[in-house]
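Presented below, as structure tokens, is a lone chain in the form predicted on its own.
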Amino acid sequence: MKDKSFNLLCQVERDGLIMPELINLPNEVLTIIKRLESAGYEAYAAGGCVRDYFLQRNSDDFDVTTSAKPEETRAVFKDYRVIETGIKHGTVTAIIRGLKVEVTTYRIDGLYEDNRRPSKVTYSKSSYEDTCRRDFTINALLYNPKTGVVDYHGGLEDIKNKVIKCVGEPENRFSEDTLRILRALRFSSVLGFQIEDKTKQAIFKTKILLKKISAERIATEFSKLLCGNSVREILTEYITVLGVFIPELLPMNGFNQLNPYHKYDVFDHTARVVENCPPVAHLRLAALFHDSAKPLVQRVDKKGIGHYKGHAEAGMQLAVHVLNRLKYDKATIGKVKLLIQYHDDTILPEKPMIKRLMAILTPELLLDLYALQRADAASKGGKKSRRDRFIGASESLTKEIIAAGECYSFDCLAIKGGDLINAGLCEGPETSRLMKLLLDAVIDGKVENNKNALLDYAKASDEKNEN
């Protein structure tokens, strides 16, 4: 963080004017804040871009926030395309060469009868009302050219302090929209902000109510707080809040392990390997499943060690359920199903065995497998395993075959079926047999992937079957 961001800390007035500080917005949204600004209205550019510009962090989301009414800003933009796209809540999105920006009234909230949206809103010129009704102080921050950054609620501090505070009061902001309690855990996870005491303790006060909210709105906020760089802090912390929509977590925490190759329980170890992996949802997400089975499938033997036969194929399972319980795209469940299912074997560094698997995971997933491998022993503690040993090697290996273009499926076959039937060697299912056949015999090196060495080895093995 550049100094002269927070300098702009002492010159805070009594009511949280800023002097101006040149931030960097698009001429698109200028445009919209110039526009509203000549027709006689106030515009600013509100919370995410004007908090992400603090934090030196890239923004693509844009709000304005105005005194204009709906109907009004229709007018200013009449040679624009507007989108009523929320205007029972005061929301059009202007459209200025390409950029859709959402330009919002100045409101004042209404009851929250389903913690979601208010009943309805109310107008107000004003501001710093209309700051009151959001999120986190770090949201609320204004920001337009003329006038500089507007803080009224000590956002600027709280990014400097790297703490996640509601604006008000906690229990009432979470009772409005229930999804800012997972918001308040993404923002700590991708950002490293601590969340101010205050806050916490209404996380856990009103996390029920996280029953009520939609699950692909969960969804989308647990996606994003799991590829944050804090999330194992955030994990460990707020397991009883998670547990409200994914109860299947909660078994896993304290479960000990009893086993040489691991030194923490259960769930300590789930949160360490979903850090150690890349930061991508599918990725993260069977990290955090993979041995969510063992609590189901431990077995103690005589000298008091833990086994967990079979717990690859159950915690695969159970995520599964439980990802098409928040209705999670098939393509996350499907990648997330086959890391699951193979991320506790050991894979030889051999070409056979390798190109095996990447027909049936693709080379892209095999290498997230070897991701979610390598963060699994980073995150034991304890003895290394078979598998373990050979992860690096095995990677190095499926690099070369990727990088030299070979074999792997029947899609890199260079023979197809209907060569084998125009050749008279097969036809109908017998076509199938030999074309696995083939395949098998070019990933064992048995036989060049050339067309006519396929076909002087299919006749060579017709021949020997007859014989």
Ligand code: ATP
Contents of the next structure:
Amino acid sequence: MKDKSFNLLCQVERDGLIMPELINLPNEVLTIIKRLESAGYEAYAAGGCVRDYFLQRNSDDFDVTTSAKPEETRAVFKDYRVIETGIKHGTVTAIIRGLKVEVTTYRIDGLYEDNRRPSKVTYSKSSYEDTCRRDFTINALLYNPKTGVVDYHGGLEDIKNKVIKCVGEPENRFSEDTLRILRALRFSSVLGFQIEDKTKQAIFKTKILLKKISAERIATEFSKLLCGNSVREILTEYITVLGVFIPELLPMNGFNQLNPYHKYDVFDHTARVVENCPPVAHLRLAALFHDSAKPLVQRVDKKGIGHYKGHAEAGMQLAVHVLNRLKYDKATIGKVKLLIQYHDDTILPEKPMIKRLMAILTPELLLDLYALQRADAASKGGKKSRRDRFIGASESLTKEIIAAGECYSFDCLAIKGGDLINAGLCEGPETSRLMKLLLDAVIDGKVENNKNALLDYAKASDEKNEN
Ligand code: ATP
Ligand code: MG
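Let's see the other form, the form predicted in complex with the named molecule, since the form predicted on its own is already up.
Below: every chain and molecule of the assembly, starting with the one above.
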């Protein structure tokens, strides 16, 4: 076995990293470590939560790694609530004062099947061996209050130098579990770290194996990747990697728009729009696909100018197709669909138009649409279009409508179908026609949104119809 030497806290200080004596982990995690140690086992906080401490980022999940076997861990926490979901892989989740902490036995992963999961997991007595199965050096740090930071693979140095580097031989590690490629791109995008050369070469060499990874695992990492600050750099540099599971992106790369409104090719522009959108998955997915159909619908006129009639509709269909294949949830797909469908529309700062859009999109999604349009406008490097000139005014007006609670949909109309039926004004299918007429009248400012005014308006329109 390899030499077990490792960097302790004191060496870290010498390297110029500013280190407090103790890592500030939640008490619940420290309690778990202490309990395991009191029972005679080794235990460390491991992986993401230690990394995030040094990056001054909040962790959402905490992992503890231990020499105790799962049954032994269970026995140590017999007076706590414990979930055994991952017991096959040595994981017991202890719930302590509401915090879920995954406690996993030191593990050596056996041979990998299908480039995605180990066929057999062997428990180990060695914390070093456990760190060797972890993906990147920055994710292979251990900590407990007695030993300080245990850094077998130079992870602290890599955090300092902002580098993503595989633990062990990159090509082997990506061939074992190819999702690690996407994790590398995700960490690079989110943390702004560079991917070390050998790791990068291995990514390009093994990328085709991403075809074997399940859609769900890909989608989770891909959404996180898209929400990183350095997403533009990642999209640009790794388009051929992403093209393995979304080949629909590839025609955009280098596609000349032949249009005075656009300085950049479609993919360059797209990467900028993604970057300029707020880091919310559905928005960034919409940005990624908003112009994806341009290469499919391009028409070049006699003057050599490119036109893209129908690209929003076609892009929407393409996005829905891809997101269904990647098994995204229905809510996300629904939002992406509407955002792409309307992204190129000019929204005038006029209340009726805005209220109708609020009804179709929801107020929140309409605000997202402005964010997408603004990002789009900022990423052209060419002339401002008519659409772009109205974004600010329409957004302000939308916020005014929301703040004033003005009616824009059936839900906020001050009358219900039943009221119209009770007043003898309609029955059956007529009701929805009359309701629609009243909503239109309210939206167009022809009648106030109160019950009596609406009943009077409905009666008047009924009489008009009869005459
Ligand atoms: P996040 O901030 O998303 O939680 P994370 O690195 O903590 O990032 P987790 O999925 O919580 O990711 O995994 C916890 C730890 O388990 C990682 O830090 C890493 O050490 C290890 N790990 C996770 N996925 C893999 C993988 N596919 N291959 C090898 N090690 C992995
Ligand atoms: Mg984590």
